[in-house]
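One chain comes next, on its own, written out as structure tokens in the form predicted alone.
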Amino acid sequence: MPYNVDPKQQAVRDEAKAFAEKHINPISVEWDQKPEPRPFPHDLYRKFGEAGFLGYNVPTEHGGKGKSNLEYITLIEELCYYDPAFGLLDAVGELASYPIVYFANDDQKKKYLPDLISGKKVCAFVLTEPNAGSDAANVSTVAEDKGDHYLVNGDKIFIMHGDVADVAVLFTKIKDKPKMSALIVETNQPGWKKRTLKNKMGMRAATTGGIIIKDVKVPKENLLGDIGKGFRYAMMTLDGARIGVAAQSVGLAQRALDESIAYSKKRIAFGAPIAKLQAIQWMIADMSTQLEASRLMCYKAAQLQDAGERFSLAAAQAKLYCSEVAGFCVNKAMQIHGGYGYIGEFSIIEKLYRDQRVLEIYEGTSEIQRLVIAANVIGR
């Protein structure tokens, strides 16, 4: 049983388990193996909304469940234990609406949040560009002030839900303004061209899109917050999202460990279960130890966020360490399972191996996390 630092966590685990056994387990393999072009799992997404999972830590006054950040990352940890791609699906839904929850005005919240939290509409966090990934401030998308609206042009890539989103939180420069701003965009209009990116290595059920923006009109009232504060909004969102990635990593690593323990007990070699071999025992011991350390780092970051304290450093440390521990665990799990891990027909290990890799890339690569950590520890 995973260690809880708060008694409320167990109720979350039980809720997630009941949901996963009913709605995720029966379709997990099917969605991972769907042929291209792979569709978006709208039915499951709406079920997330009906369960309150898309607004789990959104304040109740905005229609959410009002859970703590610790409870939220426990939810993501548990969903990713059963299927990392579907856990990511939920996490992105909450991430994308975060800027609207915390930086939008009351009219914008009333207009957009009910449908986003319920899962009736899909939201995307539209930041990354072909030449602005790790260098997020270097966006070239431009919105030109046309009096009663902005006219936007640009190119976005690697956008989770970007191929299906009904609503986008779009990060863009405003012409003649030096700093990035943010706009809420309704995507069902001429000029907003989206496509599904193909041949994803993992996390296949959570689709990823590219977007070409050509003369898209955005009403002035859809400016999110203040002009020039878009980079701040994006970074504040990503700080929280990095704790979410840490939680995804913990859930995935726990599944890799549990599968390895179960397999090593039943796999017979040299006349006995391989769990009796010291080489296997040491792999499992290392997996277990690193996993527990990563879990506590993840929880620490969430607790700092709940306490209203600075958590950027803890979030970066958790994202870096947990994602790399997940890589360690799936690698050892593959080694323990051998051919039965490498061939997806026999176990989930092949899928976990593919799903894990992006954890060290999105929401800031491991290299970016090290820069953030160093800047905080050494000083800028």
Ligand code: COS
The other form holds:
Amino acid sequence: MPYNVDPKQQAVRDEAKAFAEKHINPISVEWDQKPEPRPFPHDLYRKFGEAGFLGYNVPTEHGGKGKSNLEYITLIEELCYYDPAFGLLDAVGELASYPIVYFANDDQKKKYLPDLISGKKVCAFVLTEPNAGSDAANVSTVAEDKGDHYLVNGDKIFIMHGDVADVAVLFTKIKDKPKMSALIVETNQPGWKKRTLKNKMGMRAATTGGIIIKDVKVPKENLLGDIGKGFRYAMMTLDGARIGVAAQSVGLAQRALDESIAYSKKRIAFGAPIAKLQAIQWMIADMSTQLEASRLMCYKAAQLQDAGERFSLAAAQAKLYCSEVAGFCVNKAMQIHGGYGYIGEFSIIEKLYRDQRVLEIYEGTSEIQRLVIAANVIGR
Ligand code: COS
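With the form predicted alone in hand, show me what the form predicted together with coenzyme a persulfide looks like.
Below: every chain and molecule of the assembly, starting with the one above.
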């Protein structure tokens, strides 16, 4: 990797590389190509937990590794260099338990975090609904106060790991209360019907679920934080997750660039390696330049978060720019590789092309990032 802001990042890169070479590279293609219904890679997930990768930036008092956000996003960048879907698998584990780390009470932290950080249990961040995606505050899931418990009904979709999660951070309205709230739900109940969504274009090793919630009882003590603060908790979680998507994008784009450079040096056309052709050189120059800019934006956002500064704007800018640069890079990588990029048996480019597309969609589309950026720079 050509650029490090912080010497500690190199240690993270070395740690991620050793992990990826041992545990990810041997199974990467197999997991992308598994037939439906696609299983969840529980074994690898547990290995993430054993390595401390599911609580990398979680404070040590909560059982995490206590690394900085900059180190954490470097980990995600590096895992995504080897396989974006497995990098995402790890990032979703961190994202989903973030609200418990930062907004739960001590009893809830003690009860849930050890199993989530060790990878024994899987957690999902359950926000999106068929009619509440970008308009996230518009959820129609409702929790009714029944004295000692809430009775919840609703419909959720596009939930990363929602098809397997043992624990859910569920965003819901509470009947007769304004605004959204959040509950911690143990999903092993008959009314919690989860399924794996099929025919996903990319990021296949990290599965996506749909959930129908029918008369699910949630004990009152599982209210997360304060009633009515759910939207705020969701947005604060997504601010950090957006830097994670920026890091996924940087790792994926770096791989597309490295593959393109290597291929252009060995592919002979018109009697010489295509790296000698100016058309190819310009594509690689543009990929490299935009990638460096996106890497700097990603690290800047993480450093602001580490410094305790406001970082919503920097996170939205990084998510928007890095994901679109990743799109530019996979497109150029495909052009450079030609048929050897388009057909998956010859290179990883076909997989990177599919894995990249969702980076511009999840954790807030590019259009939502532009709204957040405009609200910050113009004012509301
Ligand atoms: N951190 C803390 N609080 C935040 C916040 C943030 N980043 N963003 C908004 N809030 C708070 C606001 O301060 C406001 O609080 P009050 O009600 O106390 O005044 C409240 O949340 C509403 O804010 P705002 O009016 O800006 O929200 P909007 O309804 O206009 O929605 C968008 C803002 C569209 C940007 C938001 O809904 C969004 O990000 N949508 C995309 C959701 C998403 O990323 N989904 C992906 C799936 S999740 S994996």
